[in-house]
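One chain comes next, on its own, written out as structure tokens in the form predicted alone.
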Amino acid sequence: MSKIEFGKGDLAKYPFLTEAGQYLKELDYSLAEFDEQSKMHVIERAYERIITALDGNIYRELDDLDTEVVSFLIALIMVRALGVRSVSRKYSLGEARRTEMFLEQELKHESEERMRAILTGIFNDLFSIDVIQENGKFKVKVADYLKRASYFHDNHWKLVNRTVNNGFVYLNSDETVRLIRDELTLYIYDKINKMELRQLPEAIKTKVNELRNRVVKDAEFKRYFTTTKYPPCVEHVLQVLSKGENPPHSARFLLATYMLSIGKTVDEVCNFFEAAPDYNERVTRYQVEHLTGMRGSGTKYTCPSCEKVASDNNCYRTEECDGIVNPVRFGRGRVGSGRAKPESG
């Protein structure tokens, strides 16, 4: 098959093509322009993609080809001059939405040729999936199915509920593109971080700090500084994950059995984790599912008690704990605002 170009109007939805790098090249701005007035509805509308995407809305705008594509480009670093890595991740997350959006319509309502394009240039250039256009479905290899469907919680999703044939799953357009989304979320977080900032143009320096303003006071990342009446184990997890740091594989078993020992939803516990800087959505769901006994063998995993607790290194005693043997039994009839359930006996 030949390479087919994109245009400006994909680069505009798709910014995040290598000829979308290229078109820039192009353009020849220098992060210097910025300062001028003539730039600041760029920044504005780099800003604009970002809060949109932390509000947990989709970014839609398309009028202005250049202004999107570079706007794009400005997003990414303010986000990386941010240094929030739940920023990070959550602005990725957005821009993935976005793509999805715009490849969903073209799937469904473009002509073979131009699917084929997509197809190619996004899912098989970009995150090596061989996606087969045929008769009006899509169908995929089972293996290449199973790396990312296994993750997803819903039985839709289980490849006993999929049709498969010779090898090969069958999808409909939006399935086909779901299977792409954390790929392609990685993918844009990847590039945020390997951003290598030098010295930034006042006006974009100005639009970072309202930003920092506006996270700071969101009720979303404000939760991670706040007191909780969680026993001291498990509020510095908290604080660690809320500073954009890795806690060790014990800390991070301590956080989630915890929680799901206090009622704590699946969907609650793993948004605990959004945090972490090697935060992976279905990965998280798969091992806190995992310890409820949803997965695997079907075991169902306590929290420890405070003696593992201390051994793995990970107890932060007060006179709060009041000598009790396991986190669960911290401030009994206070944790969970009476969603944990009383002690027998």
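By rigid core we mean the largest C-alpha set that fits within 1.5 Å across both forms. Positions refer to the first chain, counted from 1. Bear in mind that the values here come from a model prediction, so they are computed numbers and not experimental data. What changes on going to the form predicted together with its partner chain:
- Fitting the two forms on the rigid core leaves the C-alpha of Leu17 displaced by under 2 angstroms between the two forms.
- For Met40, a C-alpha deviation below 2 angstroms is recorded between the two forms after rigid-core alignment.
- Once both forms are fitted on their core, the CA shift for Glu26 between the two forms remains under 2 Å.
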Second form
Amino acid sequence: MSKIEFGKGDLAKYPFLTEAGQYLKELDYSLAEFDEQSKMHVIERAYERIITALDGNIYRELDDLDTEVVSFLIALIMVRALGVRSVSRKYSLGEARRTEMFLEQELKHESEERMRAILTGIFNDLFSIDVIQENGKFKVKVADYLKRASYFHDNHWKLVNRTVNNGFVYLNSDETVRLIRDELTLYIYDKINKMELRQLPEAIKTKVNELRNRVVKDAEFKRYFTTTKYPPCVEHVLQVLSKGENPPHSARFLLATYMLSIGKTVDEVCNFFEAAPDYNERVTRYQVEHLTGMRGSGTKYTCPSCEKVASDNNCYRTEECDGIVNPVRFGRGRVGSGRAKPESG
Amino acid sequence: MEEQSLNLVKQSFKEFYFKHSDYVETPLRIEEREFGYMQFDNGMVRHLSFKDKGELNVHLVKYIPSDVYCSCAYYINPTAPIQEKIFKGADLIFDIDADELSLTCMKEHEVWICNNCGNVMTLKQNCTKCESVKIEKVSLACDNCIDAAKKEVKKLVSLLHEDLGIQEKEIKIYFSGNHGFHLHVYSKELEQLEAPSRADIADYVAGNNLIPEAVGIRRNSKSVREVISRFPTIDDIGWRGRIARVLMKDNKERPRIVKRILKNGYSQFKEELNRIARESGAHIDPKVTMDIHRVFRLQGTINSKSGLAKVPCNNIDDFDPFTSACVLAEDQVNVHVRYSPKFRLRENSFGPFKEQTIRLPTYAAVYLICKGLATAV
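Now that we've seen the form predicted alone, could you pull up the form predicted together with its partner chain?
Next comes the full complex, this chain leading.
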């Protein structure tokens, strides 16, 4: 199949494409050049890209090709040099949303040929999805759709609420693009992790430090709010996770049901699992939602009793646990204290 | 099960696996599957693997399991603990059970057995003999149950074929050996799907979680003209067309239907939609479909809840499970039947029985013993 080439102008919009890397090689940049005053605007632009993403916004600038492609590359280097996983993830998401914005515009307004270039060059080449145009709509194979959309949360994405026929799911242009956002995020995240870091120019190092100060301040602020005291069994699971180890299933179940019981949101509960080596955002979210009854049979799972926690070898009881029968009672009322039980009969 | 009954059932199963090993199907890619079996008196054995049919048959005759299972999944290490098996893919499976269809015939052939003393009752209540609360429902499927389950199978096959594009040759239908049917889908494209995607397919074929927005009705919809532009026609594909065809016979009725929906409001339409979906969708057990690590009853083996076998249905309309799946011996044996409604096996009708000792062919005696309604004497 002959490949439809993207033009150079496209690389400003899609700087993660292989062609952009090729273009950079042609420009023959060396990192040392970034200490020169003339390149400061590119470093500033890279910083802006990152900060915009960390603030949850979309970086909308679309200037000259050089600035966009090179600032993207510098942003990847800076995020890699910072080495904070949550920043890498947020930045990747930000870049993916930017791409999504351009793709949505293009699939609505561009010519057939241009559209084919996008469907082939991005959807098929990068993410192995065959998107077929049919009477102004797009269609993808059921399996390709499910591999992605089953992890989206809105009921609108459930297969039953889509038009499905003869093995294909029909989508409009925005939905087609949304389908690959998560993969785009992962693709960029992967690019960050694969960046080889050599000696960085001072100008970039200074900007990375600036970024670090800002991120650390945010992290401390969060930590201040999350040092609530949990029962020792739950604390233990958190410790295991913080060491980057995989706790057993029963311990994960305990942590998730406990946190949901004390009023944490699905998002907050998912965040606790981020440090696990086998962490998979989609799977974790699905499982946590399952526990809340939002998915599957609709059963809402409650925190296991202390007896069950002990039988699963997850109990690390201290004196403070005396008298409680369920971890959610920790630090609250005790059995036998306070109000008397009503007499039966 | 007391010893004499246990011996009779075991002996009849052993004879079947010894004489009729050809019934037992070799699953595709057998060496990548995990096998498991239930023992009559000693719980479940899992994480087994067989390299071919011969090895499997020897195992069946040697250990005489009460039930035999095989994973729907393909693994790199089928015998390893679950975390280490390494999932390669799985067949898509569906379970349809007549017991779950709320059929009116059920009350004619369902009984309640006390788990404590074995007392058989026709009503759901605490045991009338020992007052135990541990009672269990037992049902002897009738022709009506089977016909109702067949209708669900046909709906399911049509949804899988027309909507999901699964070829009929990729679908194999089996009688489950008790009250229902199992569908196995062998599709390279769907094999890789994980549990959430399978749950989505289960919801699709059952019509669960359909929202009014899918047919253009929004919470704040007021204008009939605006809704009509989004409302489906009877010629539409997928669920939209299916719903339209239940709501109206002709597309000319659309304005009238939309007006009625808007007048009654969003919530009432949501209920109506759920009812339509329940009737048009296939009644399956979603837990079975979404579980990629499930071991599922192996084709051609006997179901210990009935003594009938899980057998293929090549022509669902003509298929008669009471003949095709009734595979045990015919020799006459004596049993004491506590209670049994009328039932049919092969060409013969049996019962009703109540507290009587009778002579029955082995297949009928084992059927009643497996149901917990009789004991060998």
